[in-house]
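Here you get one chain, nothing else, as structure tokens; it is the form predicted on its own.
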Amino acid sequence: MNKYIPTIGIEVHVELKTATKIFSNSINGYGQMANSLTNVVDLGYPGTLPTLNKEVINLAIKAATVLNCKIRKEMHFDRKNYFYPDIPKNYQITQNETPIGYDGYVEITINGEKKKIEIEEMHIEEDTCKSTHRSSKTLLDFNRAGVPLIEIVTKPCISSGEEAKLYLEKLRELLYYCDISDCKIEEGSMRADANVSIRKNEQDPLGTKCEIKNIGSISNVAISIDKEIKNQIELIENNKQIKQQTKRYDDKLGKNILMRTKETGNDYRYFPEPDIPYVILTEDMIASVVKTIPMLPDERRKVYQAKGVSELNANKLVQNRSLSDYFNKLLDTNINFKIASNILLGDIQAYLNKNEKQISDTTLTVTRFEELVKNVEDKTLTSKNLKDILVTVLEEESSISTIIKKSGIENIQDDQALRTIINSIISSNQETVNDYKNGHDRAIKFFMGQIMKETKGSANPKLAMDILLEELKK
């Protein structure tokens, strides 16, 4: 097959994490009984007027900032007119001419190289209600009607399904960390559409695009895009015409399914929304919102690694928001951050997962965690000791030293007592001593195992190793 150049643009709708809806005081919620989170504004009753939710503007400013967008300081809302059962007013309130954010980008790393995925615009709009099709009937749930959205539209600058996936992962990470949205794709709070076309040469005009709607997961975005690219190449290779179509990805069938063929462009007859005044943003308003942006994921990774945390652990911490926020509270302390990250991501995370808890649900204060890390660092606690007392550490409020004493697992720190035990083990295993002197390193592992067995795991490992090597040299 000849080489083709794919061109992909992504449109993402993200539900904003507000207490109430964009133009009414109805609760912005999910999973409630159908049509229970509605009022006359959401239902489009004649004579009702929209009232703009200020928090929507604040979250949109925050999103525009972290997506490196320019922020429009004077904007208005528009009516997008169309007739469909899921929109009771027969128009949707959106931003057409004056999107709040524009000319932004998200940076991804692919094949070891950084690439900026350019964002054309980011605008605010209201969601429609949810349609459920049953046999010959369609049921409507207006709980979603009026939920605030931002729509983020990239330029046609994405070259593969993998790039699209990396972009969406970074986008989700940024929006989630800023508390702009919970980004739960399975609940529909983040929805992606992809526009895909191909061409033979860079200088050629863009090819006929096909749109893939409402893709159910980030991994499926990559799969559906790659399948569409392959399909378009096969059509061209077989001298067939690519038609402008709208498809959906069927996860069970593993392929893109035709929904409809587009023959003419939609005319939404946009015009400014007469019931909502122009919105004017001042520098002070923008600055006050920007101050609320927490440390972003990429900055966290850099800070963690600068503190001695491995790249793997830094990424794992960022993937777990609650653990990352907890770890940030430790950054001004003098603990061993490598050990701290290992403990958090090892035994503690295992406990949290098993018990379906967040670290905030435990009694592990920063002060007690500092004490725990120091005890592990100076070998007062072995890894086995830590497992033995972990539940007590996470469920009780006593100091770590008190828990160690009560548990009876204090490690043997007495030099002479430990030396006596080690000499007894050495004298009983002369053959292994000879192996050690002949350069067999496994002998050391054997001796340390015997020491831990004899002391029931209570020997300070570092002290035991030092004495063992010292006695073997005699």
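Values in this document were obtained by computation on a predicted structure and should not be read as measured data. Numbering follows the first chain given and starts at 1. Only the largest set of C-alpha atoms that superpose within 1.5 Å between the two forms is called the rigid core. What changes on going to the form predicted together with its partner chain:
Core-aligned CA deviation for E11 between the two forms: less than 2 Å. Residue displacement note: R442 has its CA displaced by at least 2 Å between the two forms (rigid core superposed).
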Given for the second form:
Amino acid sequence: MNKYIPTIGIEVHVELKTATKIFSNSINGYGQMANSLTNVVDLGYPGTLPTLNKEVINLAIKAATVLNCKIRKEMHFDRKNYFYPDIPKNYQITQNETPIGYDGYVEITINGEKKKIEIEEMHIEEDTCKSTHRSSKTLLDFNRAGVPLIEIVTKPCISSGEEAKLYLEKLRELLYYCDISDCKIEEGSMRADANVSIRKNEQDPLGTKCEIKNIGSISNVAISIDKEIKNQIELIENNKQIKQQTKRYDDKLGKNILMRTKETGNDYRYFPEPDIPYVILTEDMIASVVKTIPMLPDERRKVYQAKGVSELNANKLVQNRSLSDYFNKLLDTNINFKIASNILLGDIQAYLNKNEKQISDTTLTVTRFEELVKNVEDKTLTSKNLKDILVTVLEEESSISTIIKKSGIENIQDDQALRTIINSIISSNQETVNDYKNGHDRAIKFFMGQIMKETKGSANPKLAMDILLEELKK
Amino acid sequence: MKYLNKPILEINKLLKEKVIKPLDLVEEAFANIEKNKALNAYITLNKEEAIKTAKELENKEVDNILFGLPIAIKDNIITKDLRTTCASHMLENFLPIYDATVVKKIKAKNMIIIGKTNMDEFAMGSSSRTSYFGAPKNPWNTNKISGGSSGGSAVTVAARDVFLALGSDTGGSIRQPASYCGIVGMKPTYGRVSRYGLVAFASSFDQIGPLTKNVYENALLLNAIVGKDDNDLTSADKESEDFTRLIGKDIKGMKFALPNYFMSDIVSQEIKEKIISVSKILEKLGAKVDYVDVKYLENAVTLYQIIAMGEASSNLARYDGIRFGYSLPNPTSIDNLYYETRKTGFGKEVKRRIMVGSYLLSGENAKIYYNKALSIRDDMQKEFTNLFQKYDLVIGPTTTTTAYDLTDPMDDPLKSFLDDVLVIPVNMAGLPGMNVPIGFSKDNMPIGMHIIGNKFEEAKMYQLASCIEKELNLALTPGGEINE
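Could you drop in the structure for the form predicted together with its partner chain? We only have the form predicted on its own so far.
Once more the chain from above appears, this time first in line as the rest of the complex follows.
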């Protein structure tokens, strides 16, 4: 296996989250009745002309920026001509000569090491319509026709399915965090094609490549790439020729299925789109878009960990953008972030998941959360207390202290008072003290039970335990 | 009583005073069209709807100079609920569901659309003979071509069915038929008039413009159709202006350039003589006419064809039988649907241009031909820009000959080259160009002068054109009728 070096390039199409389509004012929506989101422009009616949605340009500038691309200041659109029922004008408006972004990269961490996945270029284009094949007929839904896309093309610099997977995860996270796309692979708003080839030595020219199209999930990208690499190695080992083919990954069969064998290159008869004048980007325009880019995921992880959040929790927070955005609002306070992250990712997230809510749907303002964390930190609230009052905290608006008071929680904070109770329990249960000294662990349970009984459950368990052990050692 | 032959101001006055109603004008127009049926100027008449609109207008205030006037629209301009065929079998039954921007503007002025005029199929041709519906005939001699591609619009105005029409000009298609038919035709600056709803032939050249019986009415119609359109990114953001404002103004001190190429052997002797006699009149009026050399003029047609056919091959790809237009019944496969629909739906000239255009964009050819042509087009524009630093306008003949016989061969490449050689440089440079009649040949066919302006200087062109019109005072009604 190690004799071969796989080379993989990935093309990703991402649907942009704009209100309207790229070249018309039709709604950009998903899951609506077929052909309800179309107009004469989308259908390529005679006489119609494209307009240009500025939002698309702005999102593309954003994407180019977070993918570390250089941004082209003067660009045009091109027509890619080909006959297929899914493209209403029989040409696609795209950017062939002057992609808006080029020479970028996305950084991944593989086996503890950082690697830059280089981006060759990213360009803007229109999506095609959706065709559904039913026996001998093909049904066309033009709702998707004219939805804005960016296509992101890597250099052939990826060397395994795992790297491809990490790249796509990183890409998805970046685009999602910047509100460029919702990146839902299952709804087709993010689609990946992989070009795979192998060769024996770094110095050799790239081998014949196979393209795997429209892979349905990120994990399947890794699986299908690794299967293709294995397949190509087997072919070479058996002295067979690799043909330039287009395949698709079949999830059910777990196999790459041949779609077609390419005989000659396609001739798309590209030429500059005469209906759309050159687009000129000024530094000011770019700067005003860049300004809207939020703190990116990697930066968030770094900041959270610097504030004392565990790596695990930092990752979990970043995985949930609304929680992470919420957490960012706390960053200027001086609460205990470790505790804050535990509460947010523990009981609160459980509540949100159970009730299918977002943190913004609750009454938990930053100020109230701050108060909540402080009460947990100074042990006014035990984890059990927290569970008891959580629904009230998240659904009502009164202050945390009021809620604590109302719910009758008054933890015995005073060490001395608690110590007196504990000492009295110890002295009246000398036999159990002996059990403890003889190594019977259940003695502790007994004492804790007694303490809780005596304090009606209001003692802070950790504190009680600490004092108990201390006193028993005496 | 006939009203459509009267000057527009008089008609407007009669309408305002309720001496006549829009319906009188509409009925007169349809009577004229019926009388001149043999000219084959129309593909579709809008009779019912026009009469209905005319009646509705009776209750409305006459609020503008174009109110209630009948207008003919070239059949490549999209009209809602009114068949728009582009003179092609492909769109023979195409009933649009929206209005072109210019049509909206026409309707906003309460003008009345009389019908859709005949033309070359998809505007591809110079004689309107590529029409699926047969060629229109020249009112001055029905054995002669009307010119094209806006042949029907030129014919209906020349025959005085109506006196206002819209055409489109990609490579001379307004000016050349206007010249052959003895009327005024203006191709405005590229971007002046919205192309939204003009069925695309060659997007970077196509432009809608007015064809009328005289200069003043032409300027008035242009007033009504110009303006920035959010639906057309190539439309120019220009303040509105009155194109009649310089009409009647003295041309004394103005400088005109007459390119030597326009007066070379490619142009017939009698046309050249007419141009010379007009330029003498201009000089007499205190203007200066200089013979100049202009680079690239002789290359314009070749370069134009590369760009126009390339764009056309792509623009016409949408006629595939799937969403609109002719469709092969019971296709056996998608390829079968494509091949047969396009084979049957398009005529010979259209298919020829699609094939040549596809070849020109194919593989490396796009770089060798199309991109190179675009770059020389830039040079041509610069050449004209320099010329306009020294001269107010450029003048010359519109055509090399007068209208020729309908029976002349259609596949003579030299002839079709000469048809457009004088008008195409204007499209290449994105400039405004117009035809104004300046007389007749020995066989009584109209001869026209071509006036070319700098970008967005249509008003100045109307100034010169109206001056020539006034000086020559030609009787321009076919059959020798004298204008009232």
